[in-house]
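In structure tokens, the next block holds one chain alone, the form predicted on its own.
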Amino acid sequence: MSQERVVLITGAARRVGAGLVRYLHARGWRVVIHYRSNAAAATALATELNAARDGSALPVQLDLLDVARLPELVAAALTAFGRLDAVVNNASAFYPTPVGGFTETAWDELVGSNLKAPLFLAQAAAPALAQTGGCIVSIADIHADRPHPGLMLYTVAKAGLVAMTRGLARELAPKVRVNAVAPGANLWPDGGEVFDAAERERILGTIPLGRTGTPDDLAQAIAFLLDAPYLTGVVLPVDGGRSVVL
């Protein structure tokens, strides 16, 4: 079994997920690139990384809401690479659900992608992670305990993800560490239904460090948590100081 560490990143074909993949791959990790529907982007990313280091990247398609199949992601990593050292829960649905207008379908999508899938994936991955002394890092949100108007179901899901992080940190210790990062304004969501140009400008004005975050900012924090052997149950804000002023 190769000693190069292996990380499974969900929702990794594009945007923040692809940034995390490139950052960790450049630092010696082998990567399982999970995607739901964007096969072209995931395949192109894996091809790019395998050209740089042969046999170091694997794209795997799965709908995370099909929780019965989540063990297949773990199996794919073990079959391809022989080990699993880390899981990064990045995949996330995001759209407005104001009170009075949300539906059970929205609940299933938002809580399913942001909480249910990460929890069931953690359960599936725990035995393999225990074998390597591995870890789980999830992407929460500073609004989990500072709710943003109009995002009720997303807020509930991310608050649950924070509770999941702390609960799993206790349940899976000492063999598996479990942490999270809580971004503020990073890459803006596609579309402007929540954060239009005026709202983005307003938010930018509240960030003490004077800029929005980047995928590399998140990746650097995640890489730190992956290599911090005495940290578990931590939710690390990666927000340029915005949570201080909210």
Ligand SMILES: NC(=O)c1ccc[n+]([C@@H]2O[C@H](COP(=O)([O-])OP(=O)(O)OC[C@H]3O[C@@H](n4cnc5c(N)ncnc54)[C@H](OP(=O)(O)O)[C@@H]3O)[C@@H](O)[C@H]2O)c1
Given for the second form:
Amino acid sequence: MSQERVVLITGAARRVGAGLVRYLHARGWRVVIHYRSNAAAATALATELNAARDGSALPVQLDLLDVARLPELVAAALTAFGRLDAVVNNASAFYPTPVGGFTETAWDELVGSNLKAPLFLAQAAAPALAQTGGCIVSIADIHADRPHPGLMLYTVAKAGLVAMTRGLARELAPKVRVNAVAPGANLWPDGGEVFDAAERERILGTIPLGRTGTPDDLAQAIAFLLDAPYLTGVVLPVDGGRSVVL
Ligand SMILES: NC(=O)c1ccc[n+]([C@@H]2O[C@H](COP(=O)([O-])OP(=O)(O)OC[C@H]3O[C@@H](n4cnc5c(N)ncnc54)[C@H](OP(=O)(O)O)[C@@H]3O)[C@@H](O)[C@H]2O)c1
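Could I have the structure of this protein in the form predicted together with the ligand, to go alongside the form predicted on its own above?
Let's see the whole complex now, leading with the same chain.
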């Protein structure tokens, strides 16, 4: 079995997930690049990384709402690479759901991608992770316990993801560690619907370190958790100090 570690990153074709793929790949990890709809971006990223190091990147398509198929992601990693050392739950649906207007479809998408899929994926991946002494890192949000107006279902889902992190840290110990990072403002969502220009300015003014985070800021924190043998059940804010003042 190759000694190069293998990480499965969900929703990794672009934005934060793609940044994390590049960061870990540059540090010797082999990567399973999960995506749902961005096939072109995921394939291009894998091609680029395989050109740099042959056989080091695998794109895999799946809608995470299809929970029964989540074990296929684990199987893909094991078939291609023979081992699985880490899962990073990055994929996320994100849009406003003001109270009075939300639907069961929105619940299914937001809770399905941000909570249900990570939990069932953890269950599917646990045996393979136990074999390598591996770990899970989920990307939560500082708003999981400091709700942002208008984001009810996303908030509920991320709060569940934090609870999952702590619960699984107990359940899967001592063989598998389970941690999370909680970003503040990192890459703004595509389009200006959720945070318009004025809201972005206001948020910027509440960040002690005076800037939004970058994918590399998050990747650095995640890489630390991947290699921290005595940390489990931790939710690490990566927010430029914003949670201190919220
Ligand atoms: N950006 C920020 O400032 C910020 C702040 C706080 C927390 N976070 C968290 O950090 C993580 C990354 O943020 P981001 O802004 O880069 O995320 P994003 O671009 O909004 O979403 C990442 C990916 O999630 C995938 N996805 C959504 N629903 C899915 C489903 N049902 N099945 C499979 N894949 C699905 C999409 O894949 P496809 O494109 O392939 O469809 C998408 O590209 C997320 O967990 C987010 O909640 C981000």
